[in-house]
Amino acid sequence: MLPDVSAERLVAIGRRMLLIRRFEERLITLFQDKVFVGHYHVYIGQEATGVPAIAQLRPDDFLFSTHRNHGHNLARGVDPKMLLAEILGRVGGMSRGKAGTLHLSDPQRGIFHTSAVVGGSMPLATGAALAGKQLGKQQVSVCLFGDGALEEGAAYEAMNLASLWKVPIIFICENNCLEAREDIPGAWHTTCLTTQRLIDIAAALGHSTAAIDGGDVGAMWSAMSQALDRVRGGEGPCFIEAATIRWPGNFGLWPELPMGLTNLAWVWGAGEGPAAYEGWFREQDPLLRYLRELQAAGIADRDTILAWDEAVRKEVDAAAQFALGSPSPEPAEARRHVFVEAGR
């Protein structure tokens, strides 16, 4: 379903989702071309969770991410040029190439830390929420993480303290480790935990909870809107579980493009894709689902969607050109910004 917002905002959501998709696809091709090395994660298949949630934050709100963080940064408005340069370890990046893909930050946009440690951002996000409460500015801390984070003790400590202190924090669990259960129609299970409903964990710790289809932009928008009202009103923490079908390219050790680049002809039912992934691009892909909704509502026709894609591709091309043209840091750069200089 579409969120109950203006057409202009609906279009902005769609274009941002499309930007994330094309950015991540380009990153995969750059890796395949051996432009960079090292492990990395992509946000393909989860755009319908991060974009509508982050779009509702105020500029002074806090955002804490996980290792699958590129989409969160782009949804928050980080410049694709600087983001890609940082991922490639170039001086034109957000942290002059020092953070790389796993520790992205942009303090000007409230992104103070990304933790590649599973569950590592949850205590930090809780602390930021406490600071926001003590400052009395109604700042909200939002922490996104995967279902695997709930295997970590730090997650329970953070959630428990958030409830005890009634801090303004929203925990968003992007549960992308799901498979349909054949024995219980409509039910899901995670490969990481025995509990059937992750929201039950949060509810036991005193959080208000919501379990939604993470591929439904409207459901995410509504859940986030209600959560923001609650936490800004001083009612304590909220926990949203966004159930997401994992993108087929994320099952291997390294991200791949098993279907090639996303073919937008699939939005209106044209074009053929690999038969093994037909269920994904015809029913499950959140980007294609949302673009179909915009088309059905008369907000965007085929030509409009293709024009968005052309503009986004040019933006990603420009980001790649900037990043590839940015030099690698000098060796001496490794010692800068590590220690505070005496007398300062």
Second form
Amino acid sequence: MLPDVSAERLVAIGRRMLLIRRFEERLITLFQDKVFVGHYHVYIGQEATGVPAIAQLRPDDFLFSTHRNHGHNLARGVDPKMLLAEILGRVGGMSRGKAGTLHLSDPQRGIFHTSAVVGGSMPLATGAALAGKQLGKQQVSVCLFGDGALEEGAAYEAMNLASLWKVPIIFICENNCLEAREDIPGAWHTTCLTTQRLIDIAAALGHSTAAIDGGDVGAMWSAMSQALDRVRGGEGPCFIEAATIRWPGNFGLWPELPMGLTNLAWVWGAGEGPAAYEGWFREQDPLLRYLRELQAAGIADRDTILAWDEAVRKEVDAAAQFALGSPSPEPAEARRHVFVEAGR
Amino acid sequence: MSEMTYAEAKAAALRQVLEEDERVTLIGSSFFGLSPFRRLTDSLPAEYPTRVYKIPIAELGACGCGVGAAMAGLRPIVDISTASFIFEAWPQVVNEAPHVHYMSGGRARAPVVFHVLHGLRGGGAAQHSHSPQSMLWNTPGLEIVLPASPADVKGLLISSVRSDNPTVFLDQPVLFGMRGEVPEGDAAIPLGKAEVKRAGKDVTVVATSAAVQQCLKIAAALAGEGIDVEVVDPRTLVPFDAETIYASVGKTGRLVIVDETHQSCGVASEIAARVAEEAFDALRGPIRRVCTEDVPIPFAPVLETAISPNEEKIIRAIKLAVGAA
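Which structure goes with the form predicted together with the partner chain, now that we have seen the form predicted on its own?
Let's see the whole complex now, leading with the same chain.
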């Protein structure tokens, strides 16, 4: 169901989801062309969680992500040019090539630091929430992580502290273990938690909880909206479990494009695709689900959606052009920013 | 100047930073462990009810919250008491805090202070006696502070809190009761300035933390035997004031390093390596290290003393260095 907001906001959400999709598809292509090195994690298939959640934040709120952070950064409005340059390890990246795919950040947008240690961001985000409480400007801290983070001790300590101190934090668990193919040789393993209801963990620690379909923009919008009211009102932490279906391109150790680039004709039931992934592109893909909802509600027709896509592709082209044109950092860059230099 | 104990000077510094900057926030507040000096700060939670957070037994969570709060605009001091417990918080202390400024390309900062009580305490045994400063020194991005006198603990604590970098502040509880002169008013001591605690011409003894006071006593005794010892206290390992040490070795030609970390890859190892690389020509004999032996810390006091950098070992090393052994 669509969120109960203006058509303008609904369109902005759709376009942002599309930008994430095209950005990540381009990234996979660039990696396959050996343009950058290192392991990387894409957000395809989880756009319906991060985008409606992050769209409701104030500019001065704090946001914490994980190793799978490209989508969260784009949802927060970080410049795709600098993001891509950083992923490629170029000097034009926001961290001048010292962070890479795992640690994308934008302090001006409240993304101070991205820990790629599973669970690592949860204490950090709780501390930012403590600052939010203390600074008295009703800033909220939002922490997104996967189901694996709950296997770490840091999660327990952070969630307990958040409750004890009643700090304004929303923990959003993007549970992406559903339909993961553990039986495929070489496939990445998935969650190893004893409980199947992840919200039970948070509920035991006194959090207000909600479990939703992470592929449903409307469900995420509404859960986040309620959580924000609660935490901004000083009522203590919230925990949302968003169940997302793992995109088939993430079944292997490295992202792949088993269906090629997303074909928007799939929105209106046309277009061919590999039969093995019929379930994904006809029903599960959250981007296509949302575009179908917009179409059904008369907010965007085929031509409009295709026009958005063209604009988004141009934006991604421009990002790629900028990133590929940005030089590698000078070796001396490695020795800068170990410490804040002022006064030393 | 006024005379006070190390513990009183430290408590005064805490009150000064809380008073001067409302961003200063205490996450945990047992700055004197279980010692009787804890009464000096017992009233802090009541004095600053919205700025002192009680912590459960959650070192990892507390240190991570300190880093997060620092990034978001506060000046937190996280107190986890016994230094051995910093290992529970290791991921946040060595794998988050020192990377914030660097990985952001200079756009974010984490001005957090982690406070711990380090070292041999008499009966602490293997799990409560650590001096993790050498392990921390192997982590670029952390400032490391080791006060050794009432004036230093006050001045260095103030500067640690004012620093824009993550800082580990380690003090040795055996110092709590020592008395000394402390300047009035803003007594801040810049990080990265070593102090020659005693001038001498025969041998340089570089000592850290409580070993500074131990070496000063020994130096006074050896003066009676005609050995003139210069005692240099780096006061901070990061930033490290190598120049003061090179200058001292340039004068004496002999170097003994006394430090409570384990010998292998310890604090003394790094100082010895630097002097050997940068001031080799000034040396008139081998550098001597007096450290904690490379064994876990045993419980029985006689065993603890046996493996520690004790007085007997320090005197022997100094005499070997000056050729008086």
